[in-house]
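Read the single chain below, which is given as structure tokens and is the form predicted on its own.
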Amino acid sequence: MKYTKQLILLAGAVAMAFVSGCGRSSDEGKPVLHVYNWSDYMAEGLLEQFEAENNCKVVYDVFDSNEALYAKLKAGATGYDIIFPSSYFVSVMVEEGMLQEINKANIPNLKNIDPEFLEKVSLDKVMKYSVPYLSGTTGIAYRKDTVKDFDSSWTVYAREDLAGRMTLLDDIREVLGSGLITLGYSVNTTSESEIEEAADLVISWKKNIARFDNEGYKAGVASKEFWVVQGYGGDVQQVIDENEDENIVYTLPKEGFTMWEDTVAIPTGADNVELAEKFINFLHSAEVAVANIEYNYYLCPNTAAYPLLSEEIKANEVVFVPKDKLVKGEQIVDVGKDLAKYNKAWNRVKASK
């Protein structure tokens, strides 16, 4: 599949700046596992535990978008053994020959993965190239101590009285998706007119937001710099807990919202496949899955972990979204060559004043 100009140009820019420093052994002669993951996305102490159990060293790098992950690998970054693409990006990377098949025989803990989740949520249902990691929702968080008359709706971004105090994610599909949902369209539409209509709506919101932001919104909503943010449910719950701030509320907009699954995969050309397989197996042990769920507030679809979770987590609707709310959720999928329509619309959004 020919990919979009935006990602190709981004890949080229990364290539100019990137020099691979991925060695194959540590100074102590231990094998090294190179991991590329989203930031703040693994429970504390797990990397050290894996290192101790496998007499190895983990080198851990982070990214803040699927586009950044894709661009770095496409630009020639070699040496990563484990990566964490979102499920809809897996098909893109498979088409580009960037992922190798999962050898399930070497990962016995895959037996713990929830079969219902695989059937109803996963895009790679037979785990040919990817394995589920964590899953969650994207919605709106607001401060109830500063925002009056809040309505759980994407149209909050039209409120001029909140201008400069709101953020949207810096993500093509999430932001245009919020516009599409508001207009009553699918987040996976391939209709150019619908996508452009969503872009017009987002442009009308843009004058009221402080910026597009994937990371800073968390500190911003905690410090009261921002009052309304588009964000990921688990990230917001972490902010609430860390700051003991009950004035921050996460909500799923009444028009609908996106759901997503992040996966773990082994890139083509990985140097330490055996250690990568051990890492995937480690992530899906019941105890490690519990640690990640309770730290991240996202669902790890691991049936062996469910009985071990605290009652507080089992009752948390950010982790276990009630079925009556799930009906308003839609998962982003790869739209193939039609992504060019999204990129064109997104470029117009970004260029608008």
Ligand code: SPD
The other form holds:
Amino acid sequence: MKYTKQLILLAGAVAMAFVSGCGRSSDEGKPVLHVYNWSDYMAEGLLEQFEAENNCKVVYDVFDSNEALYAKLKAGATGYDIIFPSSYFVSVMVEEGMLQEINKANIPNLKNIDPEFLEKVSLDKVMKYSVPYLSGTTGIAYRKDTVKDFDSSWTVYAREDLAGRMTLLDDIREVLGSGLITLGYSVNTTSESEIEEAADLVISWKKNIARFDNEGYKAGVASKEFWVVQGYGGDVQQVIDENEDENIVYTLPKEGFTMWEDTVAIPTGADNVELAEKFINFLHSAEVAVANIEYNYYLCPNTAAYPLLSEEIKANEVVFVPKDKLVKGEQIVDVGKDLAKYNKAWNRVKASK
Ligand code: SPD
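Structure of the form predicted together with the ligand (previous: the form predicted on its own):
Following is the full complex, with the preceding chain placed first.
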């Protein structure tokens, strides 16, 4: 009798595993969600909350650029259920069969996504392969206690008196983008001569920077190792908060700046699609979107979240860039096969002495 009961329980558990589509489970037998996200890009406590609400385990891994994400997946890394590519990288990945279609019927909170954002900003407007996550700007942060005569311009990188105290991102589109903006060109140009001119400009700046850096610049600007850094707005604001350091100032350079949208997507071959869909749904509940906006200082385009935001965050110009500054921003979009021109120019930048 006891044995029969055990068999029934076992059969039930097997059936549950199939029903929930849990491809892999943790040591404790719980389903596991493998997440691959940008560093410093999830409000504290959210992963634990998701684990508790879904009786599962989240294995969380981070990257610091689209190129790193792409290279890792291309090199054969499998097992991620959720990834966060920028929108201009989604089409690259779709083209190469790296993403699967989103089953919108399983993600009811997609109703919360701001339709105006989808129409005006998103590149995947019908959320076929990706769902908006957070969006923001890239600018320059400087220390006002060490750089007295700062002019918010990309030409700061030509200043030899700041040599060794400055960093640029290690990001092809961002760095060549800053060169293109300085020269008065579009960050999405497909003109080889414009891209090469931007590369020449960045090469002329290279002697003044300590390094190309996507992560260490944050601790570096806080410790005063670096005085001028190219950085992501929300990341810089997090550094200011964590260090309570009002000497760090985030600026949008007068020539212009880039804007971008990061998305959440499910890679081809994900083990646990059902849990991945639940995670996307979780990220777009109003409360979670609020937590992410207020912690990360990036905009989550979620209309249910907007009325719940604090007055303080609504007044924060890193998250809500004022209209008069916004006009100088240009969103990075996919340039298709012309990305090869950027890669070629970037290799020249990297190889230059
Ligand atoms: N720490 C999170 C930073 C996210 C930056 N994404 C922007 C990609 C565009 N280069």
